[in-house]
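So this first bit is one chain, no partners, the form predicted on its own, shown in structure tokens.
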Amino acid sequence: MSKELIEKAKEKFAAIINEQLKRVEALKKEAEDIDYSAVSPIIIGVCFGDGIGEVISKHAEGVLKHLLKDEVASGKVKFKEIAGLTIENRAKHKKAIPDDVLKELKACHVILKGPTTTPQAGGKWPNIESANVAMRRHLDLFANVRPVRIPKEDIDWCFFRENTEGAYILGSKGFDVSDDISIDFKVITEQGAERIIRMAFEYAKNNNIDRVTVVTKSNVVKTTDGRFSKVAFRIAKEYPKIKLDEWYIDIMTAKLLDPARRRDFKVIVLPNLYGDILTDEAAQLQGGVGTAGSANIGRRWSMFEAIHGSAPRMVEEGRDKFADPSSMIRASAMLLRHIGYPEKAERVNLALDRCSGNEKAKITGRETGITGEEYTKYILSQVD
């Protein structure tokens, strides 16, 4: 019976490798990357997901259509809306994203994504496959981008988190052997890590920021945590100006809880999970989960997103109205510092400054506060 299980693990490990090794070779004929300032019209793409993702972001969306209104006009900018990725839509195709989808979405440069609902084993949903891993995937979105600020504290992070490698890629992946043993993967390849930590390292220099943290746990998980560590001291002899200091993930959550450290870092750089855990801690020290966007960066794509989820409880309680747009409107600067209007992207985070602890801006989630687009109204005004 064991040789037989051991065969049957052979076959599926097998696969993977083979798989792996395909996508390295595509990493290395990988495109340069895409200049916006010669892209006429560049089009964005709106999908508003599914649970509160259906409301925020098509406030986040009037965020950007009032910014680029000049743009929109002289056909410099086109906005294309992008339905069908909802629950319901992606369990009936059994489809993380469906084919029509995916093909929609490929049809523009960047994306301002809302908040899906990723189905868990056992629940009332097909088990499908997260809709963000395989959107990451298929577009090849290796670069997760997080910020944030702090401005009391003097705190302006910046996360550059490996997108499409580490726990989550081959998180569909893993199988069990027999009823005993359950097993996963985790891959870090050479080109994976190094072209995430070179952006890191390229965001700090043009920055004028003379640090850069990364974050491992290479003591002990060896191979691939190891292949991550010694990728980032490999490319910081490329930096000498800008320093390169290795923390480990368990003290490293702690040490963003110490005021007496915590401001001391600036750029970090990390795999897949660890990036994952590390940023909603972030998010929440900013005012929440509900403050904070992401970038998810490619050659070709890229895609703007909140990093909470759908929460469909809201939903069932009637409370979406009520949802927080503050992360998808975060999201939609971030798309704008992208696509070249860096003075756009900084008034609306200005403006979300302003009203972060402002009794007119308050937004509960509730009735006890304001409602979404109550918010955003708030935002426009002080914008302008």
Ligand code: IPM
Contents of the next structure:
Amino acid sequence: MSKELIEKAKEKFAAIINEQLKRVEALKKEAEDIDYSAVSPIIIGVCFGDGIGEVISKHAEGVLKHLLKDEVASGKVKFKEIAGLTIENRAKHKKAIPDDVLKELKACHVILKGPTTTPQAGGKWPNIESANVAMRRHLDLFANVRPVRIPKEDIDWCFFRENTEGAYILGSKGFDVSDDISIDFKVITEQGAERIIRMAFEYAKNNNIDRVTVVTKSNVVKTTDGRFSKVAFRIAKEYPKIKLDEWYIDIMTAKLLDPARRRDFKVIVLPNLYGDILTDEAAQLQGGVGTAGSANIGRRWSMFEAIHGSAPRMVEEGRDKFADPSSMIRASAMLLRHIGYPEKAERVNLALDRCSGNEKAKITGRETGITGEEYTKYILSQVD
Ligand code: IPM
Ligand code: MG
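Could you drop in the structure for the form predicted together with this ligand? We only have the form predicted on its own so far.
Full complex below, order starting with the chain above.
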């Protein structure tokens, strides 16, 4: 019996190793970053997602279209709405991303994506993989860049979360070895760690920031986190003007709450799962997850989204029209910067900054505040 189980487990493990060996070979031959100034038209795909996603991504699309109207008129930019990334359609095809949707996504350059529902075991939907995780893997969106700013406290953090490795990607490849034993895997590769860490250092260099913080649990998770940390210290040698320090994830979550220290962090680079957790905490400090946008950057494609989920409860309670579209509008600003319009991006960010704390633009997620549509109108009145 146990021999049989071991043989079966070995087969599964061998398949995973094979896949990762191939992946690493592909990473070694990775293409250059796309140069958008040479691309025409730049195709922006828009997926609306589920729950509040439908409403808030429509608002964000409106803001983007407004800022890019000249570029659309001249043919430099083209919008393409992509249907089918809804939980109903994904459940019907039993796929995280149905094949025809994936094909359409690949025909774009950048994607604005509304939150999508991630099923869990035992829930009302088939337990398919998260659409976010699948898209990050299929389009090789290795860098999850999540800025968080609290101007009144002089906090300006930029998180670089590794997006294609760690506990996530192999999370859906784990298996029950026996009736009693479940095993998941976590992978960090030299190339995968290097590309995200290098991106964090380049960002620090280009923004005159003299400190990068790597967050791991390398004292306990010695092999994978150990590699991530080693790669960080190797890359740091190429940037003598930037100091690298390492923090463990547990104390780091505490330090983000320490007013005496937290503003000193600037650029933070970390493996997938730690990045997921720490960025929710950071966004909450900024004013809630509804305020934070997120960029998923790859060499060929990039995707921009909210940091939060589809909030089905808000829809059930009929509050979707009061959902805060700021996260998706921030994501749109990141998209604008990414495709070469930093000045337009800045206008959107300034309009959002002006709205936060402004009584006229008070959005609370319920009747006590204005609707997402009214809020978006207010933003549009501020961007020009
Ligand atoms: C995020 C989300 C996703 C993640 C979920 C929806 C799979 O929490 O983008 O942070 O865990 O990556
Ligand atoms: Mg998350």
